[in-house]
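To begin, one chain is listed below as structure tokens, in the form predicted alone.
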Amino acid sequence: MTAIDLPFSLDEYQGRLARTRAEMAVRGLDALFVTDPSNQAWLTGYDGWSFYVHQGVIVLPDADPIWWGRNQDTNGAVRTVWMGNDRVRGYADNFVQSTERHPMQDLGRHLADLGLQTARIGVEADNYYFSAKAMQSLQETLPNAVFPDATALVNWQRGIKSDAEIAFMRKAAAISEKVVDGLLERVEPGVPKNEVVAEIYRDAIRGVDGAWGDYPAIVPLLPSGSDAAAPHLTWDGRPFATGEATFFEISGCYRRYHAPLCRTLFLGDPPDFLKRAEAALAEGLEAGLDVARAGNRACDIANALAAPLERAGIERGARCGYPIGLSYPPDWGERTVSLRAEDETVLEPGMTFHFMPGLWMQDWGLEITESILIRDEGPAETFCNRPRKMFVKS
């Protein structure tokens, strides 16, 4: 059975597979085992909330990929992947969270059946979804095979987006705009944070005309006041308060594609130091967007951002962006290029980034960010169209 509602054409999936196989050949890999759910979806279309158990895609040089996972999840696989049902394999439930056996023993048997007992099989060794125990069990099951680290092999093939992928990201961006517009309207002193977050989710999942909303890979982040020095706090039931800035880090999501957008809202009259930081950050954003051009480097964006911040006496120790696109929890980044001073990756048309120069100081924070597309010519395009400023509600 072919998936009824594939996000992309079969030709697009074949192109992705060809790029992956070409890199496998360069590295001398006989097979590749992919566990990152974003990479699984990119290669096969698989889409399900099953990444809390062991699963993955076996990529071969001369045959269709094989999706492998828990038996009960094979029903989801045959409904979402582009391959035939014979390319979906499942393991019994007594492997799940067992102290007597491990799912990698089942995977090892499948790999042996494919004649890979002594093969070079790449694995995503540094990945959220592949554990030390999984590696140990796989090595014990196939003691004569070699397992080179192929972390991010597939991620790097995802860097330049197709027109179809960019269209999905534009839909995600429209949802991001809707979410930001809604929270700017609803946040008032005394309103509990969880009430606003409930409306963020309502807007995000309802989506916009022509684009239903999927769940984002990261939950809304919205620390206030001195807590905004910590970039990854979520929410509680405390009310918003006058005299505090809150940054909102959110993203719309359409068919697993993201377009993050962060803005800061101050309730009351902002202090002068925050206004100066806002002006420097806005100047740095403009400078960074102007050099975000095909042929320039990732570090050029970071250096352009840094100059006005340094003139204002603000030093950032963090990178200021990362690639985005298709993703699953816990992260919407692609984990390849970093927008920072030492990364000399050359920018190419079709690359997409979250230009994310958040300021997290000792007792305050400020975020104004953009999701961007590197164009054939000229400066980067921003996916969203909202003022790059700190919003103020008196």
Second form
Protein chains: 2
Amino acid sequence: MTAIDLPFSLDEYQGRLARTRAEMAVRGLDALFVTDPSNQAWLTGYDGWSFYVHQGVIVLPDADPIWWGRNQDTNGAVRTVWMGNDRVRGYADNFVQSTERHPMQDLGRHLADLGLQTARIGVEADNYYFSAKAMQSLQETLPNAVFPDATALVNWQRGIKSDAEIAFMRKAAAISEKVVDGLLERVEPGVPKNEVVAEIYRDAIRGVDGAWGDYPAIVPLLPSGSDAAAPHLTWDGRPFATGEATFFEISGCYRRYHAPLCRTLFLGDPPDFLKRAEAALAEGLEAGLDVARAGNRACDIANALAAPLERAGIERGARCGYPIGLSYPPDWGERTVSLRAEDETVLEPGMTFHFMPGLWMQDWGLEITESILIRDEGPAETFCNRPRKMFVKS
Amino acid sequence: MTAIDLPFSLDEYQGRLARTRAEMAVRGLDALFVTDPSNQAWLTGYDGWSFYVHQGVIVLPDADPIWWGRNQDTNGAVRTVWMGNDRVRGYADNFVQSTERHPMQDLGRHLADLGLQTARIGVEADNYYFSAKAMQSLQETLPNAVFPDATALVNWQRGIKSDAEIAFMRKAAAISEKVVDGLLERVEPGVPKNEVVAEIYRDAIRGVDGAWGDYPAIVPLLPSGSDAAAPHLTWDGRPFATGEATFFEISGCYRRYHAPLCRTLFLGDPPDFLKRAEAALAEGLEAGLDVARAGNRACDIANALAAPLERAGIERGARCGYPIGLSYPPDWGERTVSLRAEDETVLEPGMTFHFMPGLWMQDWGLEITESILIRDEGPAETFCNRPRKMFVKS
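Please supply the coordinates for the form predicted together with a further copy of the same chain, as a counterpart to the form predicted alone shown previously.
Complete assembly follows, chain above in first position.
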């Protein structure tokens, strides 16, 4: 077997576990069942595209975590997690997509073996990978246990990044810059979109010196013209056209860490309303970055952004950012803080966000964004270093 | 707004809806709430990477479906679905990842407006995108409604492909062939894995004549040597090495339709045990393809495969295939039939499967697979046409 190539030191994993256990203690949890793939990886190192079947990590207060999943994936687990092989457990393949058996019945047996029949076991009730049926099956298997909602318990521990994580994000950012540089060069009227996306992927996966490219948790998004009103359209084979703005929402990825960077490119001469929006957005970004300081709050960023946009008559309904770092599909956000008026989370050094004030209006759109790091002092640092503007090719 | 470029005719969507409604009637459902992104796209045409927030389609017995999601994503919905704009509904952004509000409270209000307060509303209880918390929130919002489990109700309607769908899969298959041809040429000892993956993506997204490449629902999987024991490892920056087999699990994708094709490449002189496994697997594939006929059962394929493998002393614990077609991450399988001994589903013309007898042993692995179409008569047709063997570069 190839030697395990853990992304982080054992000390770092122990620190993560300690923070998680401390919060479990606060909430009176005897155990925590973690299904979010990002949380599994952050706690144990587990890495593999196996989250399309039920799997997870059992976190215990006084023993190493247990990775549990499909039998065939235990082979991947023993090759990626820091725990001993005895902390990896598998279930038989005929639990997979069965109408008679549910994998949670197997998990329940493991939990019972651990003496947790009547325990308080936290679950990530609002995670993609913990279905309504999983909850029901687990409750039926262990009728005397209780399953308090611990959605985002681990995610919140991930908020402040270590130096090692920030180093990974700097590598991801270097890849993001390379991708944006490449697409700005290649997009021309008449070039099919998928041809540009092919090169985006090639650049992203080749990576940069010292950083091979991993797959980002979201695919490139690049709607044009009136379609740029829609934030989450992907691409097709139609050509780029003169007279249209296209926003490019991309992220480099290094060992599952992200640093998204979005820029907009206009082919031709942009109309005045877009130039005015660009100016207001650039001013809002500057203002937001300036208040993105330790001690300020998430809402301060949102409010600083909103002022110049409102003066320009642009009303945004959406939050303007979210924490980033380690992630698996379908989202590169961390799903804790939201940069919006109602979120009073205090910013701390080492927090990282995608400051993402996308404008998605009735029939146009514009994205200029930055991945940022809250510093000990002063305004936020941007991970990438590219002009904060709408690019134009006349 | 760009004209809507529906992948299929309105007639085809109406046919899909009719089949879905017929099954809803059988189960006595007044409505069905569909969260599986593949089912949403299959029923309505909706396409976008927005499934990281709660969204879905309300299927009604006597009125067009309603697409429901985040406000900003209604812009994508009106650009991709066949229904009128009045059948697209959005919820406010402060429902997103809120600890105070849940999007299902908004959905509940829409269902109540439809007069469904005391209805039987089917839900996809074991889908990735319908969380335990979503179920709880929906039940609390509509305490007098009941929510029977309708997991895979729509998926089962997708089993038999139309000619138009099969045409899409043939395009995906042509992309798969191109990707496999390219990687077999490029992989050499010393070449970093991510460099090969960069070209895999480039080939896949560039596509082939008449078929631009869409993103596959699973990223390339390509573990080497003893790591090939693990089915779901992705890649890193380490070089390919002499003396190792690497399996490549990939799929071309055309407008969300897949045709996976896996091949194994050995660098150097393969050991006898691998050659014996290859021979047994090739024989098993032939035997399986021969019984993959209309009127036979899913288990017949599994049993035909198992016999030569068992004679070679190879015991497989996993199912050997699943239906394929339209899909979104995290899985390109259709999650209905499983090709395994206990599944007696009768094969029908137009069904499509990934016949996927991966061998993942203690410290080695081998994948040679085919995407297949059940025909009116005779054995299955393979979508791709590449030698069914372990490739070797000495």
